[in-house]
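A single chain, nothing else alongside it, follows as structure tokens in the form predicted alone.
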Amino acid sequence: MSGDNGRQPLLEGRNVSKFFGGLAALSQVDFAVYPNEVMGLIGPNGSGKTTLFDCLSRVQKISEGQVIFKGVDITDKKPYQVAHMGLSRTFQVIRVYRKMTVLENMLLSRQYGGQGLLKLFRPAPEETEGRARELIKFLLLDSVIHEKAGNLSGGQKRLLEIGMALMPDPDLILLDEATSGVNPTLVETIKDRIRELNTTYKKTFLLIEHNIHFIADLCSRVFVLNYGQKLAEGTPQEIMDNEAVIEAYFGAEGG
């Protein structure tokens, strides 16, 4: 698939389907994410958004269809292989090591994917620690660099998780509800950091988000899932004006 002025997608889903027994959690979902864009993924609760992320990051096996990343079919690859290729993600439920410090979390995250437990206990190379400290400063966490992650606020934990996803220097980051449980001030911080990573550092994002204003401020395109199927795709304004999308949201979540 090509589009977006003829550019090739960085990530592409072709007829992606996922079945749990007889239930279709995803059904023939097509989409493309292009280099250096921020794309949104929205939909009512239970529409299949996180399941799609699980399929893209290979946490879940795809029942049917293909996923192409950087021109390579990753449909049957293992999660650590996809991570090595430059695809990173966060999770809807924050995953940090609560009894370790912010810096320790960042250093541990460099050891992604099946490289052996012994490496987790080796001293970090100087350049790795330097990168961790730079990211911690960039994410405005330098004041809590030696604080245990379990003592951080919800927003700080989200920022730490984003930092951990950035440690391997990925090309594409999948963010699953980055603003969930975060106070409004830190929501703006997260938004600013994503925008800076995209515009200055050319990072590509696909993000799941319920905060439609967050999506509208950041995303050039949005696609919508409903009951595991692609319902619509377009600019944020086109999506907000789409009657089928309005019905899906307010019909499913409004009462």
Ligand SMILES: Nc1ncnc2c1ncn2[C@@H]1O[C@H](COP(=O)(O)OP(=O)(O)OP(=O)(O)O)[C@@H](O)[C@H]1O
Given for the second form:
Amino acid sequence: MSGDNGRQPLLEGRNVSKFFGGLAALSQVDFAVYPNEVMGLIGPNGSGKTTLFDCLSRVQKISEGQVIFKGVDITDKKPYQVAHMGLSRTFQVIRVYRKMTVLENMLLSRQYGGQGLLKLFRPAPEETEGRARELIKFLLLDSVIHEKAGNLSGGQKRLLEIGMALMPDPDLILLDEATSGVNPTLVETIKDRIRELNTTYKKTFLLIEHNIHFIADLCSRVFVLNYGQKLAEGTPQEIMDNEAVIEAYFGAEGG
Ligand SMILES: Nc1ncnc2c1ncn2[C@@H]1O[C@H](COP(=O)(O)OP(=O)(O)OP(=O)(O)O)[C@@H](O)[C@H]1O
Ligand SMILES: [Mg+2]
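Output the structure of the form predicted together with the named molecule; the preceding block shows the form predicted alone.
Zooming out: every chain and molecule, the one shown earlier first.
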């Protein structure tokens, strides 16, 4: 795809479609995420954002089209294979082990080797625990490191989930509504940590968000889905001024 000074995309979707029975949740979506950018993915409820993440992380089969990550066609790869290649994600509905502590959750992060229950019985290597502790500190969760995840606030759970996604040291992180259910102070913390991960640690992000201020503060580009189709793409300002986007979110004037 063109449009970014000829740079190769880190992740690229070509004509991606996803059908659930007769419903086209995604229709021929083309997009690209470039190395070291923070890109926003927005759209009204049910527009296909989470479905796109499911297709990219290979949790869902892609019906038609192709997904390329680091120049490799990952259309038919398994979730653990793309995770190994450096693509991590979080989920709209928080997935943490509520009865386990923050540290235990980090060590059990499903992307760190092993399959299913087996990994529960294998002690984490020392360097894995060291990395988990460093990330917990980085995410300002050290005061709750031994707290059960079920007792954390919404924002702390989101931070923990981001930490779990970071455990395998991915290059690209997909965050599905990282600020939903989060109090304003922790929204700022999450924003600040994403910015630091992007600028200092060169991580690339694709963020699904309903909080437009969050998008405007963090993202260089925004991609808009509506009814499973690409509606617009541009800078946050261009998107906020885009008539078609305003129409999709708020409906026709007087309608
Ligand atoms: N597993 C599934 N089976 C059938 N239909 C599905 C499935 N997952 C999603 N859909 C449908 O696909 C469409 C897109 O849903 P999706 O969850 O991707 O939207 P979204 O943009 O993430 O919405 P929201 O902002 O509410 O999270 C919706 O019509 C939804 O009902
Ligand atoms: Mg969603």
